[in-house]
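Presented as structure tokens, the chain that follows is alone, the form predicted alone.
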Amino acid sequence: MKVGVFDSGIGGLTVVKSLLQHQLFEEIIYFGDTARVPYGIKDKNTIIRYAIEAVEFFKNFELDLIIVACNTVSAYALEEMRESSTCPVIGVVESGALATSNTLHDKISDILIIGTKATVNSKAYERELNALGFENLQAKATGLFVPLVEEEIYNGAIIDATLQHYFHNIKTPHAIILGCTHFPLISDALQNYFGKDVILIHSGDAIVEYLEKIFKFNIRYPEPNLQFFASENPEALRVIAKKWLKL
């Protein structure tokens, strides 16, 4: 299968990364709108309309797939991305919220939902997690962490201070969802900050998960064929690709 992953930066490397660890696809190609990030502070019909733009991007390579990274647009437009792509199209706000169900089986469990401030206006993690018998939910724009990762600070000063702010009067949850493809990069700060009991669900592990559930993977593939993508400096881009997926 041939696969077309698309995140409005690099956040989306971590979903690559959890593909290329379960060897699912012969062939990935990433689409990083790199030119336009954050998504996360810009309304629906932008959001929507640079969907669509990377569902016209995607045509040019026969993909069997689309894979959504970015939870702002598998909030906002993953219906119109569905109604222009001639291939499915997968999102990973549903994918998180059964990976959340899979993992806590305590109906009662108090889960906090981290995002840009557009996936948390959404709500698409609430009704996701409600449908599912969640109730006891906590969202929090935390926008700030994504130019922070795209600087590749993921620990140190800037990173505690930013935790802080956002996090003094929140109580310690069940589980984090970390709702926003760029949040792993800080996982570890994030462990340290609320203790290594609480559970952080990972984007790129769930969707692996759900498909995995819905799909029939016979064949893996250790070498995998990568090809990188990006609306502005593609190099950069394709530096840290090798860096964070160890190519």
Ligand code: DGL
Second form
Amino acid sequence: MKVGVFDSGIGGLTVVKSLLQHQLFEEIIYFGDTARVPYGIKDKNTIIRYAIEAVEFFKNFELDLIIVACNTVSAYALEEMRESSTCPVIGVVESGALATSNTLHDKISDILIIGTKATVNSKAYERELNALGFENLQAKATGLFVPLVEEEIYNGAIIDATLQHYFHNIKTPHAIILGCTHFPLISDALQNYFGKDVILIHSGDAIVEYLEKIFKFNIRYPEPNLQFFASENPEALRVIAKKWLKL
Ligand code: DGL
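Having seen the form predicted alone, can you show the form predicted in complex with D-glutamic acid (DGL)?
Complete assembly follows, chain above in first position.
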């Protein structure tokens, strides 16, 4: 089983981490479009164009599956990627909504969706969650967390001020969908701010659950082969990958 994991930059490594923990693939090819990140402030047509280019890149590898780790791309470009791909393409929005539904049994639960401006404007999570019967939804674009995580700032005064800036008038929800690849890295800060009872939905864990439940993945590959590619400075991406994934 050979998978391509696509993200706009380094954030998708949080999804690779979940894939590695669950040993679902024999080979993982990661591609981060580091030359053009962030996608979350770009318009739909640009996001689709970049996403199709990523499919072209992956054609060099004879993949069995492409996982779109990027929430922004998952929200806008899945259909177009599927049309240009020779292998199946799955994203993190549908799997995130399903994971939320499997976790929250009460349909009146309050759910807060956080993501980039583009993801929030797309209302992609709302569509999936409404179809699953959830209606108490709130979404907030919290893009400032992206550069902070890129700077490896996961807690402390700047994070606290940013949490306060975005959430001071938001009632504590039952669950928060971490609708951006970078946000799992600030899980502890979110949990400290909102309290330990808030359930955080993580794209990486959601995609693993989706592969196991819907695609019936049950073979384990304890020693996967990993390759990391980037459209700019791949060496920097490999350094971060080693650190985040503890390779
Ligand atoms: N990877 C993006 C996402 O998950 C966040 C970074 C960006 O804006 O490109 O939405």
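Positions refer to the first chain, counted from 1. For the two forms, the rigid core is made up of the largest set of C-alpha atoms that agree within 1.5 Å on superposition. Nothing here was measured: the structure is a model prediction, and the numbers come from that model.
- For K216, a C-alpha deviation of 2 angstroms or more is recorded between these two forms after rigid-core alignment.
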